[in-house]
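So this first bit is one chain, no partners, the form predicted on its own, shown in structure tokens.
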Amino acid sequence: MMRDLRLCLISFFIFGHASGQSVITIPPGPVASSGNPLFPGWYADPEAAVFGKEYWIYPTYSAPYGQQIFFDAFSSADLVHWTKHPHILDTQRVLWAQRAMWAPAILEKDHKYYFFFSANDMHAREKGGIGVAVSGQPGGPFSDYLGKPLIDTIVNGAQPIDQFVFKDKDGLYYIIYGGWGHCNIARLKDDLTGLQPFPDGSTFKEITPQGYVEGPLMLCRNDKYYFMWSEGGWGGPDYKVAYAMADSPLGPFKRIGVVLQQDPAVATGAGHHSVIKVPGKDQWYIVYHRRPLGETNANHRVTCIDEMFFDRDGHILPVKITREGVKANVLP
């Protein structure tokens, strides 16, 4: 009963203020866990991060391409109660982007927040690709950093979409991206204004593993690099996440197995994820989208969270998707 009441309040506070630009706070309630989905609305491709003592999620607004022209963000101190930050970036602040903004990635550098995104669903000889926006706050507003795409060419057959960015333990910054079944890795300049060639003179290296479709992510744990990606069709029930491991961010990566997939009793189309590591702990969460049972519209996707565990050999155990989500976890 109390959870149903909280969901009603959430719907009122979110959808009753859909046109507002102010920060919207989801009212707290006597709940033991986050529940899935984490917040109402159709959202996909979530990027998750920890900034200070807050968790942040930056999803795609899941709608037809003509309507998918802005980003919202969500923050939480405990993974249970979430604050919505509407329209942190939209096409009015990125003049070269006309439609289809999706799949954000974010990193903090020198007290600024750099927000990477895909735009325009570009093909050969079309304008679009991967852009960068910047803000002094994780909740924006963000503005176009370069005035043009960071990557706007098709290299190694990889459409410039679905970027993931990270800082390696040696201080180098990388961008990993690619659709159409191909994935590239490149080095970012230290000021994030462009790409920096590898020592051999190349700018892009293809690291596509078997089964790769889109949605790459990389993390480092115990000096091992985990490369994760989505397989299957994003609009279908069999969308899923697989992974590989290597000793270098450049691979080679050999597919190990599936981490995340549908449970016909819970939800379908579970994929395009990100990962949260709790600072100072070997504790991990996977944040992903899935399609509620009975939904057939490809864009009807919701953002969810569940725990992610490793075995003694460092392999990722298959994730059990739940309706309950995760328990509250306040950052240290």
Contents of the next structure:
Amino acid sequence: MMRDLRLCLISFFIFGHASGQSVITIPPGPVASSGNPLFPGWYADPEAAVFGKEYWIYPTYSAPYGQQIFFDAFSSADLVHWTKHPHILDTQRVLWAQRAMWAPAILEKDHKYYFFFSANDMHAREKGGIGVAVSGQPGGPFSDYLGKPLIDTIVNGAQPIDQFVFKDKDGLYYIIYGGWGHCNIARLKDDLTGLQPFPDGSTFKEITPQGYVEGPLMLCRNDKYYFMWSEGGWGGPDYKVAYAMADSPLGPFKRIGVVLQQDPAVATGAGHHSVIKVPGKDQWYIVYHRRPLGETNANHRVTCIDEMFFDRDGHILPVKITREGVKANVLP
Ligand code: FUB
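We have the form predicted on its own; now please give the form predicted in complex with beta-L-arabinofuranose.
Let us now look at the entire complex, which starts with that chain.
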């Protein structure tokens, strides 16, 4: 309605100018908000990133496992208007993947985009695990980088799913992953083709904090490492996100508290998130999935965004989940 009114005003002023009437500066329109969910469709486990002047979101397509055979991506210049990039990767381009393509993570390195994903809901003695695909553009198409999974074994009881990847201040790349209540961290080779052992010779270190279920994420702010993860069952209302802080990406991580959870007035099952930092600012968004009120279908998960704030001591304040989402924010 407000957008229509603004269009009318703009047409009026343009017409007025062309017909010789006095030029009037167009008053700023109402500040647009993203609304929640951010875009239509059932999408979960969103990975969010900033590439150049665009925000990108890479979610899981939320459907029965046999139908999870592709990924779509979404891009935006302002967090309000989103463009869908369909099928940036699918099982036809990953020969070892048949189903359950889940929970992307993405890295940009040397003008290439590395897209980490898990496939097949791998159990012991089955094929599958965590893979990596590559493209010259953030919107794909991506192709299988290794021709095989990057991690295809169960180590420390962690199912090889729900990977998060990040580059530390010292230039080292890490992968943090794990389902079934266990979380491992490993170092990636610089060319991202495999894992390289830690100086003590081990390849995987378990960093599971109390309450951890899946969906790990790490960020660094003011030299502190924030480890965040999902707790509860993803199909139920109590799914949530908690966090810990440490001086190293290897921990130790002691649970501090809950960051994100359901609000009986807004939505249930809020969890499996990622975080956007606006470049050059101490401004943060949490991007996550949640389930509409009254919905019992586990897969009816939608991708949402809200602001995330830190207190003076550096603790993360509990997020208020909203229907409005966030205001338009064009990248600098
Ligand atoms: O979407 C599939 C699975 O649901 C994810 O891997 C879990 O973390 C949960 O969000």
